[in-house]
Every structure is written in structure tokens, then in C-alpha cells.
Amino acid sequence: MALAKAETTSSQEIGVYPIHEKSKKLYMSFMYVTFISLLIGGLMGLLQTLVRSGKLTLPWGIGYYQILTVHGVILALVMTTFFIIGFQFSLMEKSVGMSDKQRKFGWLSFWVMLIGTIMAATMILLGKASVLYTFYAPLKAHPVFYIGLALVIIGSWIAAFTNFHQISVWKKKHPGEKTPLPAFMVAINMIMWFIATLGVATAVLVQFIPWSLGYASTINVLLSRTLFWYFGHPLVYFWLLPAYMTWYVIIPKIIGGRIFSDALARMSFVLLLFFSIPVGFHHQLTEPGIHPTWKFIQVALTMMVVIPTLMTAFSMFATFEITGRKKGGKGVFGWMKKLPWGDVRFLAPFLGMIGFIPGGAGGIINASHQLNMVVHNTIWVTGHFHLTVATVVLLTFFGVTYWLVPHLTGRKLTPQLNKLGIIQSVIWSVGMLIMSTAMHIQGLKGGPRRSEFSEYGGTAQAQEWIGYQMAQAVGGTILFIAILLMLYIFVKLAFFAPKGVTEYPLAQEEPDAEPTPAWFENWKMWIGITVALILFAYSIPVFDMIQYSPPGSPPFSWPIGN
């Protein structure tokens, strides 16, 4: 019975509705903040790149890490958050429609983040908050930068609880149906990122906020690593799974093809909300004062994660060789010659998706046990981090950007804003390769992450790191030149741009394929299944580390002295 219900909605279209005028200015607003935001992040790490050469000595009294902060906070945190929270919205309209008062609530997400944005940049910019994006204990930050920081995950939390409302509101209008896949999706990425950041928030409401103040003497350090990574690892697929959405449902259409199968790509979002947050403890395989049993255990469901990332590679080629037959390739490879290489918002999430390749391979290596001890801490995991963020999911970030500003705005993209599209995309994963491969090979030859340029006394083993430093700051130098040509095109085509209509790309099912089981409807089941996880890796653990913790640390300011 549950499978004739579902049957039946299975050719529901998607993406019904208009997004209307008044939300356009809501969209573009967080894009605005996130471009912004690529080019203050994007300088910060060209001058890391240039001081870590050994050829630029920061003027002014700006410390190194200072600018790491910047560059971490706001490109891992600012950018990457007001994109998704403006692109999730933008897909929620499209697909169950928006109400003025929710329309409200995404304004008051939207001032909420900013001013924590504003609150925590400004502290850094001061050099009251030198303490990375990671902004590990016993270091401290000025309490105006953690309570910027809580702003911002309020902010958000703010915009997950209206794109629930949004599914409700749907779904008592439509009975029996199946939530729109987009929407289920968003879903599925705001509930992980929901359960996530309360880790975060914790760590920052009942540890950092009172230490800073003065009101705690100490910190307990290894719970707040703990607290903070519970939430960083999920983190990372909260950046990856709109990067998934646009390979699902918006790549098909722009290719001129259709969703493979519905039912799959559902499987793969929920597989890693299962596995996307009980994995913090391979970030700390290092850490002591966590038993070995509970960090192998979160390796073994790392692990799993593998499993949702391969769904996706079959559906995504599958979609990819159907659409290109059909057009009329012939041979094994043949239908590879009928895809829109020429087209931009194609070519640049493509080229993520071939970025994956050995960024997911660095994955499984930094989440092996006896692997990690070989490059943690050291800038491996730095080459790693960018191939994952700032090639699989800022290049789809931007293929999006080509057709969701020109959509937002009525403007058009042009054969030349097109072409120098895709001369963008060609620039920005040479220099990521250079750059990427550079940090590497460094790492496994024992450079240091988050250090800047030293001789280390002239040893030989610093010596050898040298020549990969300077092809970092070849490739960063050239990623520069590419986040300046992307951020021409945003202005161009969010204000000189021709007029025109451009098209929302969403694609539809493919007509013959399997229907949707109604158990994916099952909201309680999968965040019951998903909170059980979560205890079953975390709460002995977290109770050894409040119940049997060392002696907390005092707080040490950087520079020492602050």
C-alpha cells in the first residue's frame, strides 16, 4: 500500500513555483555577503602563501595569524554558510513555495548572521581573536568574537526552522505525497547541521563565553576539541551537500537529461546524515584522554560514508552516459562527446566532481588510523581541506552562481560572461592542482600546517620544504587572479548584464524508474537512527571527559600577552 501511494506522486513535477520578487532581494543579499567574502578571504590567503614562501614580510604589525584567522573564518564559515542558506532558500520557493512571514524569518536569519559575521571579523581585524577557524582552547579570543560566532549558528538556525515550516506548510496542502526532492534534500542538510552546531554552540555558550568573560578561571580543553569537531567533521558535508543537490537535480537539466533515480539519491542523503556526525574522534587520533576503542569505532563509521559518496558517483555518470546516448553517442565513450562541455555551469561543477577523486581518496588516508599518524598536523591535511572545499563544492559554487544571479536579477549569461566562465574554472583548478599538490607532497615530507615561513635553524629537512612553499604561493597567486575574474562576472551579471529571462534549471525524474518508497517520508525514523548513533559514539566518552578531566588551562592570548 505504501509503495501504490508513493507510485502514484512519482511523476510529480518539480520546482512548480515562481520565486517571487521580494525574495530575490533576500537571495541576492546572501550572495552579495558571500562574495564579499571570497574576495577578503581569497586575499588573506594569497599573503599566507607569500609569507610562507619566505619572499613577504606582512607590513603594519599584521601578524600571520592573524590573516590564517581571516582567511579560515571567513571563507570556511561567513562564505560558505550565507551561499547555502541563500541557495537552500532559493530551492525551498521553487519547490514548496514561500509565505511573506517566512520570507520575514529569512530576513531575520539573514541580519542575525551579519552582525555576528561583523561582530567576529572586527575582533580578528583588530588582532583580539588570532586563534584560527578552528579556535582551539587554551588560546583565547575576545568574548565579542565567540558571541559573533554564536550569532551566526543562531542566524542559521533561524533559516533551518523556516525551511521546516516550509515542508509543513506543504505538506498539509498536499497529503500523501512525497516531500519535492530539492526540499527533502534541504531537509536532510538543516537537520544535520541543526544536531551539529549544538555541539558548537555548547562548547561557545558554556565554555568559551564565561572563560573569556573571566567568570571560569579555566577550560576544560580536550572537551571543547571534542565539543568543536563533533561539529567540524559535519561541517564539511554541510558545505558538501548542496555541492550534491546541484549534481542531482540541477546538472541533469542544464545537460539536457533527467534525474536518475529519485529513490537513490534520497538513500545517499540520508546514508550521510547517519554518518556525517558521529565521526569527530579520527580529527583527534592523536588527542589523548580518549580511549582508543571509541576512536576506532568512529573510524569503522567513518568508513561508511564511502558508501553515499558511490551512489553518487553511479547516479551522477549514469546521468551523464543516459543523456549522452540518447543524443546519439555511440560506442563506450562516445556519449562523453555529447555533453555541454562548452557550457559553464556544466564544465566548472564537473571539474569539482573530478577534484573528488583524490580528495576522497585524502579522506579515507587522513580517517586511517595508522595512515594519520603519518600526516597529521601536517599541511597534507591543508592540500586535502582545499581540494574537498575549495575545489569539489566552491566550483559547483560557482557553476550555481551562473545561472542563479542572472535568474535572481533578469539578467542573462552571455556567450562571453560564458566563456570567461569557463577561462575562470580552467585558472582556478590549475592553480588549486599547483597549489593542492604542492601542500601534498610538503606534508608527507613533514611540513607543518598552520606555521608560517621558518628555516627552523637551517635544518636539512626545512631546507627540502622550501621549493613546495614557493609553488604555493605560485598556485594561491593564481587563484587570486581566478577569485578576481570570478568576482567580474558576479558583478556583471547581478547588475550590467543584457536583460533577459534566465531559467531555474530543475530536472525531472526519469519516467521509467523505480517509485519512491513511502518510508522515506519517515522523518522520526531517520533522526531517531541518527541520534542513536550520535550516543552510542559520544556519550561514554563525553562523560569520561567531564567526569575523569585533568586540570583545566588557564587562558593564553595570541600574541602571548594580549
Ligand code: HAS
Given for the second form:
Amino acid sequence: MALAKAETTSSQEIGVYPIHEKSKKLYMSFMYVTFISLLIGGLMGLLQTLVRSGKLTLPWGIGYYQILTVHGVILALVMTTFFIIGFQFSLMEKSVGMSDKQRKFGWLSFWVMLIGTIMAATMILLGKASVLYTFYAPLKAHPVFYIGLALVIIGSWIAAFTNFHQISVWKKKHPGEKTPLPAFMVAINMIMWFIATLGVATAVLVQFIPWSLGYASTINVLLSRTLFWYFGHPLVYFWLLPAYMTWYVIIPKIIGGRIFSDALARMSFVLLLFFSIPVGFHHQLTEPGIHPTWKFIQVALTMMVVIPTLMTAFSMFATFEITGRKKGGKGVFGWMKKLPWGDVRFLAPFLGMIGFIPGGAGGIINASHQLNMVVHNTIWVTGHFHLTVATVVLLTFFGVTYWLVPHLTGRKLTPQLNKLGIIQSVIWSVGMLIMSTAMHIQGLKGGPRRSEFSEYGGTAQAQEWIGYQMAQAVGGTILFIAILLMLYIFVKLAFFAPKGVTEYPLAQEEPDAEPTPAWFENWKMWIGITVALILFAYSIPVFDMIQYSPPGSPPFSWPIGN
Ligand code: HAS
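Alternative state: the form predicted together with the ligand, after the form predicted alone:
Let us now look at the entire complex, which starts with that chain.
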């Protein structure tokens, strides 16, 4: 059928391709690494809260910063990236298909990332890279740590370009059609990821590796941190966007509804692409050497990134209400009763959405320059990101696990496992509520982040913090119980649950949906605007950092002399 020039087909069947048996092994491999990482990282989290409560001293000379680095790197960088790439590959295969050759590249990306992870993790465990996940200069790690991280990035690029290839092959076979929504979303996330990782890859290859090998005696600290945060903020959206994919295209199907608006979903993803990258300075508001005008500009752009998130919240409410009313819900809130509260595939992500209300509000506080002066480098920030990544994102990923893993292993989520999942989600939420509330309050009282237990010479202010640190240990312990429960459910779904067919729940558009404008397929325009915004926000300050840099720093390592 010929298409009108200004618009593409409105209604399109999504998810028509089956997932090949060979692909299932690949995606499960990503899931195994994810859940092993959850166990290791979670255990380190528990140890940290216990150490900070003053009730535990680490044995065998293990350092606090060593376990903090394992915790951050394994959970924030490894677990998330493996889950996201595995999940995104599955979305891509369902919506645009995957060839044997593309699958081989999928495996290549997996192995490159895994080898990189093992290299970095070994150095951290040997105590040669206690530099935390932000690896701020002038703290220096062993060169193998940086090379390992570079491999993880390269592996993820292989995945990104495989995804782009999948779309381009599909588009050749479907001229004039819009890219299926899940594939469109994956493409946006991977374009953002590729552009963002260019920053951290530059820092690692040009600054850190030569410096750690001794080829360069000093490092430009401000530039390295800026390149890190150029990547570090889009990193948090790289975590969030797969959660949004789930909210937009999976949740409607699970609750028995349809996608609220294909065009709105695409628009929010495009806006997230624009505004996720040129905002890294909101992590560096206290950093000297960056002119306040550029900080102001990047803070203004940060506030813009809130818009697509609020569009997402609006879309979720609309999906819930429309579906609830179609099912007979009456009155102002009667539709809420019609939502499937007993289905863990819905409940876990929903609890994540609730967590985003305080988590997002905290983000806006962080981004407000004056308020940032109060909370920066306090444990408030740790509370913020445990609400966002460890609640919003992770509970959504758990929600995905309940159907994706049995779909891939040919098993079924039994009513008992569903019930256990509900218990898990509630325990997780309670643990996180206790831990992150205590972190937020302690942060407002000046409690620092990234710090071991100390009474700071008996000062009254530090005494005030101890109660909150105890509460964090209670929350951390509850969270660890939830992790063990999640691992039990994962193992059951992977190996022991009864055999059967589990649906891959992809929602469809409303049959009479408004057509999605054709210009959404204008990738050159989206990438062009993104690059223009980045050049605007970063060119002059980065030029200044290079041109007027203070003398660089020699390396420091922890423990001293390491
Ligand atoms: Fe952040 C620090 C600002 C979102 C993660 N952030 C961090 C760090 C991490 C992180 C890991 O401006 C620490 C980095 C480090 O180690 O130093 N953040 C923001 C802002 C947002 C934001 C403005 N952050 C996130 C997300 C993350 C994340 C998402 C992970 C996934 N963040 C900052 C700043 C700092 C920072 C500063 C630096 C602080 C410092 O000084 O160091 C925004 O994107 C937030 C917008 C969100 C909303 C919420 C919308 C609500 C929704 C839920 C709807 C609910 C429904 C259900 C539909 C406005 C979508 C309701 C149903 C019912 C029935 C009620």
C-alpha cells in the first residue's frame, strides 16, 4: 500500500518474529552474568552498610574502598549493562528479527564484555583498583583495570552496531514503514550510549592508560572528570530507558491494555536523547575551573530532561486509567482496582514507578545549584541513586525477569513463584525505603558519602549520624534477603520450573491510533541536534580546561604505596 508522504502507517503489529533457540542461549548468558553480579555486588552492599554502622570490621585486611569499588562497578556498570544488552537484543529479535551473522556478533559482544569484566574485577579483588566506579583521577588503578573497562565498552559498541544493522536490514525489507517501537527505542538508547561512551573511552585511552602505565607523568584531573560525567549522566539514562521500554510496550500488554500513544513514546525517547548528554556539569557544580555560565546552561538543560520523564508518567497514568475503565472501573479511582495487583510482572515495575516520585524529586533538588551545595558529596546522593537505579530501574528489571527468563528457558512462572516474586518486591521496597530514607536524612545532616565508619574524634555532629547508619544496616540486611530470594526465583525459572510456554508480552497500538509522523524516522536530524547540543554545552569549557589547565597531577594509589 502506498504511504502518504507526511505520515507512516498508524497501526503496526509489533513482535511478530519468534526468538530463535540459538538466541535464547545468548540472552540467557547475559542473564547469568547479571544475576551472578547481583549476588556479588549485593553482598558487598550488605558489608558496607554493616561496616558503616560501626558493628563490623572487615577481616583479612580487606579494605572498605575495595568492597565499595566492587559494589559500584559490579552493580552499576556490569550488572546493568549485561541485563540491558541481553534484554534489548531480545526486544530487537522480537520486533525486527536477527540473522545468524548478527547472532555471532551478539556472542562476540558478550565475550568481549565478559573478558573486560573479569580483567577489571580481578584487579579490584586484588586490591589494585580501589578507585570506586567513578575512578576519579588522581586516584590511580592498575592499567589492567582500565583496559578491562575499555573492553566492556568495546563489547557494548559491538552490540550497538549489531542492533543498528538489525534495523537497517529490516528497513530494507519494509520500505516506508516506521521502525517498530521497541526497535526504535533500543536504537535511541544505543545511539545515546555510543555517543556518551566516546567521552569515557577517550579519558581511558588517552589519559588513564598512558598515565597508569607511566608513559605520562601527570593527568589533567578536571578534564578526566568532565569526560567521565559527559558519560556518567547519560549512563543513568542508559539504565532508565530499558525500564521505560518496559513501561511503554510491555506493561500495557500485561495489564490487558494497549500502547497509549506510539508518537508520544517516540517523542519522549528523542527528547531523552537530546537532553541526556549535555548535562554532565550538574555532577560537577562544586568543581572549580568550570565557568558558572556553563554550569547554568547545563543545569537548564538538566531541567529539560525532566520533561520526557513527566511525559512518561502521564502516559503511564493514561494507560492504567484507560485499561482500568475498559475493564469496568468506575468513579475517579475505581479503575485502579482493575489493575492486576496480584501479577508480579506488573507489581514489581509499578513499585519502581512509585519509587521514582521521591527519587525524581530528589534529582531535581540535586540539579538546583544552590541546593546542590547542601547535598553534594553527602550520603543524600547515595539515597537518591538507590531510589532511582536500585528501585525504579532494578524493580522493573526484576519484573522483566519473571517473564523473560521462563520465555527463554521454555518454562513457566508458577503461581507459587509469582507469589514469591510479590513477597520479593515488597521486601525490596521496604528495605530500600528504610535504607534510602536514612541516607537522605543523614545527608541533610551533613553525613558524607563514600566514607568508612568514623566518629570523627567524637564530634557531636558525627554522633548524630550513627543512628541513621544503623538504620541503613537494617535496610541493607533486608535488601540482601530480597536479593537471595530473587536469586532463588531466578534459578528456579532458569532450571527447575515446570516446562511450558511463556508469553513475551509485547503490547500493540490501538487499532484506530493516530498515524505517527514520518519525521520520527529522520535519524540524521535526531543525531544532528544531539551533536549540536553537545558541542554547544561542552566545546568552550573543554577547550578552556585544556588551554588553561593547572599543572596535572601525578598518580596516587590507595592503599598508599600500592
Ligand atoms: Fe540522578 C546523581 C539529578 C534521575 C542516578 N543520579 C546521581 C547519581 C546516580 C544517579 C547514580 O543534578 C550519583 C552519581 C555519583 O556517583 O556521583 N537525577 C537528577 C535528575 C534526574 C535524575 C534531575 N538519577 C536519575 C535517574 C538515575 C539517577 C533516573 C538512575 C537510573 N542526579 C542528579 C544530580 C546528581 C545526581 C544533580 C549529582 C548530585 C551530586 O551533587 O553529586 C531526573 O531525571 C529525575 C526526573 C524524574 C521525575 C520523576 C517522574 C516520576 C515518574 C513516576 C510516575 C509514577 C507512576 C505511578 C506513573 C521528575 C516517571 C504512579 C501511580 C500511582 C497510582 C500513584
